[in-house]
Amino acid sequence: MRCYFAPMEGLTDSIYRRLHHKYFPGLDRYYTPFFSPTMHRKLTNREERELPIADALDFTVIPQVLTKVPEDLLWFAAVCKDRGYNELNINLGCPSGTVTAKGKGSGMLADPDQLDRFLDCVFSKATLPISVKTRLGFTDPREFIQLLEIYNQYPICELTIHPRVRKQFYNGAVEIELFDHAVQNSKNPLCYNGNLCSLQDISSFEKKYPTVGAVMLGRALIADPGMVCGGTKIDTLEQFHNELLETYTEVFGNARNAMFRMKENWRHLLCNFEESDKLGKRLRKTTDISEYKAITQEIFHTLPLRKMLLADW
């Protein structure tokens, strides 16, 4: 079984993937938080960092793209063949009201025969292979039934499903039976998304569905990013943290920026930590670096994690 780490954006970026990479390696790969490209042809400073020369990594990168354009998306295909990649995922999941407002994201699922538009024009014309990231639908689950239909119809390389709609956000059950009819009726290779927290879950997951190939995970690996290589210890999470610290630093030019950028991560930690409502609260309230630092420190040294579900898969 194949394990990727989702894209999330504010937390996995270029800095977070080669650091996670670093610390806790065996992940198979890796995807960017989106880009967007427009019609002024040319990369931001940004963009250029979170989208280095893949020659340059020693490990699996996969970008997304997140536009309702073909031709914006076809551009930003060329320019990341030529850096190197080998594969674009398409971003038909994200349930942001400010990207849905503007047809992109999930909101395309909500127009299936533009969508079919769209689909047709990128693959007649992509350089390289797309794979695509969906949900079931914008409002209905049973959206999902004529939105395979149309996926089915392009040689996506990997079909990657989140079973929820978009006003389901992240909350919720997942529609698994949905996902049951993909894997009876999708003629693209399936990658499952959605609340697998644990080793033990992807094995469960695993022995239900022997031919799907792949799982992507998202927040159960910022709260556990050892998960799959052999659970996470302490001492490698605390080095992990103060590197993260120390680049962004570096990179913000202000250690403040840095602190509020750990403290995304730290949202989805805490949680694995014994008692640590107290220690969590402060670095929540907290504005002052040295505060932060002394913050996190004590809760490296003096909460014990919580025991991770480990099995073999």
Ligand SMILES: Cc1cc2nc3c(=O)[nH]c(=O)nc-3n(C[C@H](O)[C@H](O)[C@H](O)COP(=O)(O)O)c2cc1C
Second form
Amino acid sequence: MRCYFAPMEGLTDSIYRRLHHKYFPGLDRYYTPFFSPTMHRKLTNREERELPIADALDFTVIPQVLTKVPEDLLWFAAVCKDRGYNELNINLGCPSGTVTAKGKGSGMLADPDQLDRFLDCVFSKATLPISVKTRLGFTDPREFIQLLEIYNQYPICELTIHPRVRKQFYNGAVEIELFDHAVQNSKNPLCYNGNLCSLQDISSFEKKYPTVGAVMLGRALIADPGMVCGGTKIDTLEQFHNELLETYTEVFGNARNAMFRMKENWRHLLCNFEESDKLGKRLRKTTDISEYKAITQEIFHTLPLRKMLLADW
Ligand SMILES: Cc1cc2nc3c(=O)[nH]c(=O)nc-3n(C[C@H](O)[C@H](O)[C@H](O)COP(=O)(O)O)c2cc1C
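For comparison with the form predicted alone, kindly provide the form predicted together with this ligand.
Full assembly next; the chain just shown is listed first.
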């Protein structure tokens, strides 16, 4: 079973991916958070940093794109190909109101005919393999039956399914019956994404779905970055954290912004630690970098890791 790191805007940027691979090597792929190409046909400095030349990396990265304009996607695909990437992933899942209001992300699932025309144009001209990350639908999970018929008409190199609809965002139960429908009826290879929280979850999934080749993990890997790579040792986690903070400080030119960036990781990391309520509260409140460093040190050195993480993989 291949394991991928999910794209996560504000979390899995290029710095995070490089350092994650340094401290926890072994994942099959990393997906970038989405790029939104515009008619200006030029990468910004930040986008250039987020899309490093693929040959400079010793791990596999798949760029993700969010657009409803086929020409913008095709331009971005050509840029990715030039920079050495071998695949482009289309985001058909983003639930954010500002994205769906423009008919993008999971907003594209609300108009299957337009989605069909979009994919037709993309697949007739694409110069590199295209994968798709989708939800089950916009409002009703049963929309997926028709959506899968559309996906089946195109050579999607991998179809990642997050079995929720837009209004669920990332919460509530996943509709596994409709994933089962995909397993039985998809003409394209599948990847599963959603609520896999532990190695046990992955191994049960693998037993239940032996024909599905890949799983994509998001929040659980931010919380437990070594989960599928030999386990998360506290010393390694601390070194990973410290080098992330240092690198963000250099790149942002500002330790406070680096600290706010790291606090996004702590939303997930904190649940690794027993009895983290008090220090977690102080961590969320502080706006002072020295205090932030002291609190994180105290967390790493005094709080016990939850048993799940200490298990001998
Ligand atoms: C903060 C955050 C940012 C995300 N950014 C993206 C994104 O850029 N592209 C995307 O396809 N999904 C994005 N997702 C969704 C994740 O890729 C994934 O589908 C979701 O977290 C469910 O998987 P999980 O249960 O393993 O966490 C994001 C999710 C979160 C929580």
